[in-house]
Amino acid sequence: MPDKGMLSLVGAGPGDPDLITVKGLRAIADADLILYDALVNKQLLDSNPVAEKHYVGKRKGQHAYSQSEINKLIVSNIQRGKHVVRLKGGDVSVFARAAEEIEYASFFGIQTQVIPGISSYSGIAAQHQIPLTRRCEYESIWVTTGHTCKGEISEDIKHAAQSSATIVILMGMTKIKDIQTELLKYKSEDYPVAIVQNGTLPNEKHHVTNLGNLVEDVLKHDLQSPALIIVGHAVVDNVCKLVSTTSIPQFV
């Protein structure tokens, strides 16, 4: 009988290899198999040159395995013994489909550990100085996928749209122009946003605009997924900006 495996479901961080966690690299060092996302930078492949690798990654249109596969996938591989690394883009806990994964497993008994990774929407904030909340004036964040699995718009960008938190829209670039129009229900043409392609890649572009020019700043500067859309005065509250030559704080 083979030793019982195992399944490790990794945050690989918002793209730079450098943002995975400690923790998240002796998981794939400790690897038998490795099952990796479309968003997961292949360096961190090369941490484990030992271990099996296959691409289970999903892109608009391009499936190379569907849930349902994934998961048997999976289990097949334990129930033969093998350690397996399900390593995914960000934190495995925001937009991943992690639950649906652990709760196959756990339908077979089978031992799971997950190890958090920087998700992208706070990582790729923080490189850009962007502070996503500010005491007193923004203090919440509303998080949310632009489309749902029925292909709309998700319902949650019109509540978000209505409250003072800074907005994080994932996957939304295909609904572009209907996110703009419906946030332009509740802000004004001038309200800030932010876009940013590939976050912390060497490939990685961004462009400051506003509500009004969203969608034409967007086919300008041919921005496309993957991207980060970042909705509020958090964009333009960076650390340029609190930090003056006037204000300067004194220590004594």
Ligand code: SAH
The other form holds:
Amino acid sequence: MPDKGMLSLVGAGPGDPDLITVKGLRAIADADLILYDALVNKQLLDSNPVAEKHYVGKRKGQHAYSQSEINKLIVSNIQRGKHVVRLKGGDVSVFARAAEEIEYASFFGIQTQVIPGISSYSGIAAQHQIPLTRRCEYESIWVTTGHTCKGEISEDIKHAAQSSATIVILMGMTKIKDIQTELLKYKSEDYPVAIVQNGTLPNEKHHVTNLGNLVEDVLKHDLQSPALIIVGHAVVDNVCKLVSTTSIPQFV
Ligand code: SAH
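May I ask for the structure of the form predicted in complex with the ligand now, the form predicted alone having been displayed?
Below is the entire complex, every chain and molecule, led by the chain shown above.
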């Protein structure tokens, strides 16, 4: 055990355990204690057989630990000289409450090492060959939550719907009807949407539809959380389509 404890916030990537960074894997191997969330692939924990491991994520809609309990668990263990790895799904800067943990630790004079991960929004889109941006066509990406801290749908969905951005909605499945209603105020019924559940994992399910059929198709295909809702022409404009054209694409 090191004389002086430390905190590493590590992004575990979108699901496939091979999609963590080398640096993240090294931090896991060096940890004395790993506090991990629901969306972390449990296979990653096997890469350190000796570390203590605590699940601190949500269970059936309830928190196993409150954020305040997690913060205290981090600090008390670091004060005992442990290297605590806080392992989170995707990237720690995207809907992961990293700032609260960094702030709390710094109040006790603890510096945090942050190791980036591949966020689900970009990793899953990339794996599906969905170009979230495309030169001269989709000039921005709007990554938002379907479920704010107050349990409502985000006002940002309304703003995003009025732009040409590719919209990626996380944590949106419980509000899918409200999301459809909001988007249809600004976009047409045939506007493309993809739902990807358990992206990059062997049990992945995905479906490409449009705004008009969104809720019906989610029910028909039994698509559930964790899932991404990707909205925009990018969804149907993938690299596969380019490859299948008869002439060689010209780029300027
Ligand atoms: N920090 C994470 C996001 C945490 S919020 C990141 O960077 O990806 C949790 C939400 O992320 C889920 O409700 C879901 O919308 C999305 N998500 C994370 N992993 C996913 C996966 N493998 N497949 C589909 N959606 C995923």
